[in-house]
Structures are given as C-alpha cells and as structure tokens.
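Next comes just one chain, in structure tokens: the form predicted alone.
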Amino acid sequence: MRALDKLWHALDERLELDPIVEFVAHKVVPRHRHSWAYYFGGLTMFFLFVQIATGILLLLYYRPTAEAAFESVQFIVTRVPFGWLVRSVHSWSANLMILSAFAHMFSVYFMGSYAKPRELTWWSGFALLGLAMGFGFSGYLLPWNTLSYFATQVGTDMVSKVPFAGAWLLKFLRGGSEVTGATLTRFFGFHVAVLPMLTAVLLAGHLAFIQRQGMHVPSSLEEEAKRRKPIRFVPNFMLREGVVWLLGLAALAALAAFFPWELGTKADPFASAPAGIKPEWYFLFMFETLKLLPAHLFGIEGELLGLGAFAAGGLVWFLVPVLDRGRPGGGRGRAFFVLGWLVLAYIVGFTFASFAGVFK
C-alpha cells in the first residue's frame, strides 16, 4: 500500500489529479422510471471496446487485396487457433454496437435530452451513429464474399444519384468506375484508420458533453428525480454499469458460439449479382423503401426523390434541438415527441417487413 500511496503521489504531483477525482467523487446520476436508458450510452461503448479488441487480432492476419482477402479470412476462421470465435465476436458486436447505439440515440430523444444546453451532445451522437453505420458499410466488404462485393455494388451506386457531385462521389469511394481491388484497399483504410481517427475526437468531445451538462433528467420526471436518492457515480452506477456489461457479453458470446458469422464464396466479379441480394439490417428500411418508389415521379427519378427525402428526414432529425422549442410530450413539442414514434415504427416496421420477406 506504501508503495502505491508513492506512485499516486507522485502522478498526483505531476497530472494534478486531485480535482478529477473530487469531481468523480461528488457526481451522481439521477434516479426516476426511466433511469434504465442512461445505461445505452455505456452499452455502446462497450461493444466499439469488443470491436477495437477484436479488430486488432483480425488485423494480425488480415490482408487487405482482392487477392488475398478472401484466402486471409479463410484462414483465419479455419487455421489459426479461435480464429472463427474472434471473427464471430467482431461481425456480431459491429451488430450489437449498432443496435444499441439506435437505442441510446431513441431514448435520449423521447426523454428530450436534445434540449438546450446539451445540443453539441445531441449533435456529437448523431455524427457518432453515423460513423458507426460507416463502420458496418466499410467493414462489410473486407472479407471479399460474393454477399458483400455486390451488396457494396449496390451500396455504392446509390451515391452515384446525387445531384452534381454523384459521379465524383462514386469514384472516391470505388476508386474507379467499378468495385474493384482499389475499393477494397479505399475501404480498409477507412475502416482501420479514418473512420477511427474521427471516432476517438468525436467520442472524447461527446464524452466531456456529458461530463460537463450531467445527465438529463424529463421534466416530467423532475419532482419523482427530487424526491428519490440519486445514484452515486462510483461506485453504484459503475457496478451497474458493468453488470450491464456483462449481459452484453454474454449476448455477444452465445450469439458468437451458436451462430458462427458465416464466410460464404470468393467475390467474382464477372459473375451475375445472386438473387434477393441485400444491405446490413441498418440499411434496410431504406434499402426497401428505394425498392417501392416508381422509376419516375413527377419527372424526376424514384430514387434521386427517395434519396433527397432521407437527406431532408435526417436533416431535420440532425436539427430537432433548434426545431423543437417546446417539450416533448406536451405544449409545441407534442410533434416532435410524435414523429419520434413515427420514426422509430417506419424504422422498425420496414426492417421487420424485409426480414419476413414483405418486399418482394
């Protein structure tokens, strides 16, 4: 113990850590019905830990050519020791992360955390959700499988319909004309080093938000918030936290275990897109939405409307604290709490609907 009283000392002396830790020792967090979606956030961040962890091993082995990609995977997942248990946790948890980060963001906006003064935390989250979807469209394609090179063909060509800058767009993600060896070289970089490097800024900017405004508490959850004894930080909420945790890990293992993520055939390029071909679950409800639009409307292309539409839905998604003045549930915010609801079942009916084989 003496020797480590020397060691806290003396990085007390050199960092000031002094003021951290009355900080840590003194923050709670709020106790009231819904306090159970303050852990969402911690869930999230857990699983992007798993996909850092797992990610790093895969990388080990991992080559990154259309002709070695495939072979690199093979032999991962069949030669080298849990190679396939490290594969499995990493495409599962890349799942996981993504869902619970549509539960976080969902339940802070029907408990209108968005609010002033926490919009740059609002902000910061969304941006951080679409990194996260970046990183399952970037990751997808890295095995080099005959599912995820046309999946990426058909991800990709979306981009080419933007108005003026679609062509050029298409070129810097393909890097050429066509899906090629170079896009998978283009996305494994984006995936390893710069969707990452845009993560940890985002993320420790997110972070210090939240640290600095405290958790929201509904206002009309404020008085049940008064009257019941907040939670002490550390170390109540941290061993809660981590029980949380633990539940996430052990989805994540049974899932691993019993429904090994599956490597499928080497892409060919000249061979013809296989039937019902489809893009990761978080991209479905829009996916399927395209798929329903006529060729033309209005004399305008189904897909350039489709697209302008989820552009203009997610910008007004982006700006809900500056649109919404009011309080969700009541008075001027009673739109906004139901478009939430709106969203979220056109969201998860859609996905739903394509799972069941709805969409023909």
Second form
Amino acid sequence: MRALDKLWHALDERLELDPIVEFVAHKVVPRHRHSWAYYFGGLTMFFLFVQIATGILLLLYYRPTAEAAFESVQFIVTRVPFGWLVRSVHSWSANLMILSAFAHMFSVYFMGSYAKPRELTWWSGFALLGLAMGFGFSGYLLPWNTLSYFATQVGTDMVSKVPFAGAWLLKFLRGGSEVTGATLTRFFGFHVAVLPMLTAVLLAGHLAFIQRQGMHVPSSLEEEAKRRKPIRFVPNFMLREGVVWLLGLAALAALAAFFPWELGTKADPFASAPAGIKPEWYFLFMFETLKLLPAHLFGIEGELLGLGAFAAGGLVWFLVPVLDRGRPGGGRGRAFFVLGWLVLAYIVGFTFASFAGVFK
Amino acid sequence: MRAANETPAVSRRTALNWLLGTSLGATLVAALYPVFRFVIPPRVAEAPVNRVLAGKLSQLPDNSGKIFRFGSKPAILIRTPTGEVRAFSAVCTHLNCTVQYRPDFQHIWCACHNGQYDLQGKNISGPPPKPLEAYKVDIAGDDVYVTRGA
Ligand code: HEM
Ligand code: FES
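For the form predicted in complex with its partner chain instead of the form predicted alone, what are the coordinates?
Below is the entire complex, every chain and molecule, led by the chain shown above.
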C-alpha cells in the first residue's frame, strides 16, 4: 500500500492528476425506473474486449489462405488445448456483442438520447454497429467453409448493385471478380487490422462524448431523476456494471461450452450451393426480405429495389437526430416513437419467423 | 473588410493559402492514387477456355445434373428426364450462388434464395432476373464436350 501511495504521489507530482480524480469522483449516473438501459453500452464493450482477447489467441494458429484456413481452424478445435473453447467463445461473443449493441441502440433510441446535443454519440454509435456487422461478415468467411463461402458470394455480390461504384467495390471486396483465396486474405486483413483500428478510434470518440455530456435523462423521467439520488459512478455504478459483465460472461461460457460452434465442411468453389444457405442471424431480416421480392417489380430488378429501400431506411435511421424536431412541450416526436417500434417489430419478427422456417 | 482601394485584387495571404492548399491537395492525390490502384488486383492473364470435357455420358443418368469447371467458373451439365443433355453456366443470375439440378423438381434450382430455372435455363420463379447462360453440347462417344459462345 505504501509503495502504491508513493507511486501515485510521484505520478501526481509530475502529471497533475487532480482534475482527473476530481472528475471521476463526481461522475454520477441518474437513477430512474429505466436506469437499467444504461448498462447495455458497457455490456457491448465487455463482449468487444472478449473478442479482442480471443481473437489474438486465434491468431496464433489461424492461417488466412484458401488452402490452409479450414485445416488451421480444424487444428485449433481438435488439437490445440482448449482451442475449441477459444473458437467457440470468439464466435458466440461476436453474436452476443451484436445482440447487445442492438439492445443498446434501441434502448437509447426509445429514451430519445439521440437528440441534440447527442447527435455525434448517435452517429458514432451507428458507425460502431456497422463496424460490428462488418466484423461479423468478414469473420464468417475466415474458416472457409461451405456455408460461409456462399454467404460471402451472395453478400459481396450485393455491392455490385451500387450505382456507378458497384463494379469497383466488388473487385475491391473480393480481390478479383470471384470469391477466392484472394477474398479470404483480404477479409482477414479487414477483420484483424482495418476494422479493429476504426473501432478503437470511434469507440474512443463515443466514450469521450458521453464523458463530456453525462448521461441523458428522458424528459418524462426528469422529475423522477431529480427526486432520487443519482448513483455514483465510482464505485457504485462500476460494481453494478461488473455484475452485468459477470452475467454476460456466464451466458457466454454456457453457450460456448454447451453449444460449441460448428465448423461445417470445407468450401469447394466448384460445388453447388447446398440447401440451408443463410447468413448470420443479424442479417436474416434483410436476407428473408430480399428472398420475398420478385425478380422484377415496377420494371426494376427486385433486388435493386430492396437494397435501395434498405439503404434509404438506414439513412433515415442515421438521420433521426436531425429529422426528429421533438414536441413543443419537450420530449421526442410521436412519429419517431412509433417508427422505432415498427422497425423493432420488423427486425424481431422477420428474424424469428426465419428461425421458425416460415419463409422456407 | 478593408476598402477595396487598400487591398490588391489578390492579397499575398490569399495567394499563399491558395498555393499551400493546392500543394497539399496535390500531395494527397499523389499519395492516394497509388493506394486506390493498389487495392484492385491486376488482371491475371488466363488462357480463355472455350471448350472443355464436361463429363461422361455413362455417368449422367436421366433426370440428373453435375457441376463441372469451365475456366474459372462453375458450369452445370444436366440430363433431362427425357434424356437430352444440356449445359449452362452454374452461376445464378441473382447473387452468384452455384445452382444445382433438383431431380424432384425436374429442373434447376438455386439454394440461396430459392431461385428456379427450367430445363432451358430460363428463370421461372424466385428472385433470379435473367436466364442462365447456355452452352453448346457435343457428344463424342461417351465424352460430353461443352463449348462457349457458339
Ligand atoms: C460497438 C458498439 C458500441 C459500444 C461498445 C458502445 C458503448 C457505449 C457506452 C459504454 C455508453 C455509455 C453507457 C450506456 O448508455 O450504455 C454508450 C452510450 C450511448 N451510445 Fe453506444 N456503444 C455502441 C454502439 C452504439 C450504437 C449502435 C448506437 C446507436 C446508433 C449507440 C448510441 C449511443 C448513445 C446515443 C449513447 C448515449 C446514451 C445516454 O447519454 O444516455 N451506441 N455507448
Ligand atoms: S443467388 Fe441464386 S437465388 Fe439468390
């Protein structure tokens, strides 16, 4: 203890840590009946940390080529001690992270936290979710199995529909005109270098904005938040968040151990796509929607129309902080509240219906 | 703002800013252009394949199909329920999956989004917007040859 005190003293003397201590000591989190929503961002971050740790471990054995990728993952899960666990945790945690990010996004949405002055927090969060989905999409291909091979075939082909830049984008993503070993090597680079770097930068911004502005309290809960004593961030809120992280860890451990992630069969570019091709669950609502569209609609390719609609929907969602002008008496616009529920119902509905085999 | 007669048409500051700005812009372009080009791989000279031995007739029963390699892309050889042999590109015109022959449907099917093509390769249901590219089939004894662009 004495040694620690001394160290602190030495650092404080040189770096003047007082303002930081002051800031941390006074940091509080409002308390009201929807305070539970404040834990999801942190939970998402927890899964992100798990991803970084297990990802680095997988890097010790994984080899990013069409010839060796599948075998190297097979080696990890069959021969490397606890390799099956590390891979399983990485795959499950990726899914839980996205689930948690969605929960986080919808909870801040319904609390209206996106409104001025928190537009930048919303936008950086939106980009973070995009990056998380990019992680999922690029990571899906890395084991080079049949399912992921065709999912990547389909997913990358969609960018070719982008007006003007489509052909260029397709080549950029695939590293050629087909999905080949070149695509795998590229996706590996995105997955372990490009996306982590962008995520680190955006997350730093996301967190910095929150520190600057403090937690948002919806206008309908302001009165309650004023009446009740806020939670001190250190140590009370941190300890509570710790409990949430432990719950996340418990769920993760149970899923990873009892439902080890499948590897499937090695991709063969000269075999037919097998029945049951589908993307990860968080792309299912789009996947099923596109499947329902006819080849041509109003003289336009159905696919193009569907992708255009998703792009437009994404743009509206992104622009919500400027589109929602709020209500005169304070609070967010009614229409946007309804929009949130519609979007949520659509995503959840289609995802479950897909699992239930409604779309065949 | 000063009166016009006090300032030359272009002040020294404006000129310098303009010079600095264009140099910076040029430097940026000079640095980014190679990057932009680098990310697209060079075209690898590929001997164009126009004719391949796709399979053996004796191994292709009626109402069945098989994928074969046509250059760098997969193609499909089918034998209709009435015994005719046909060949098409196996690349689905929807989003690039590899199609297969479905004996139970007696036509070509794409597993990715349930796209269907008839025995002529024509898209008949599901999302595919165009027919499959058809190839010419020659049979020499037991050998089935497929030719493109004929
Ligand atoms: C990788 C994903 C993400 C991480 C790690 C993350 C992390 C966090 C953390 C730790 C907080 C503070 C505590 C909390 O409110 O839960 C927060 C707040 C916030 N996040 Fe995120 N986030 C992510 C994605 C998103 C997404 C997808 C959105 C929405 C598009 C978003 C929008 C917001 C907003 C508006 C706040 C402020 C909430 C308030 O002031 O009450 N974030 N985020
Ligand atoms: S890729 Fe064949 S139906 Fe979609």
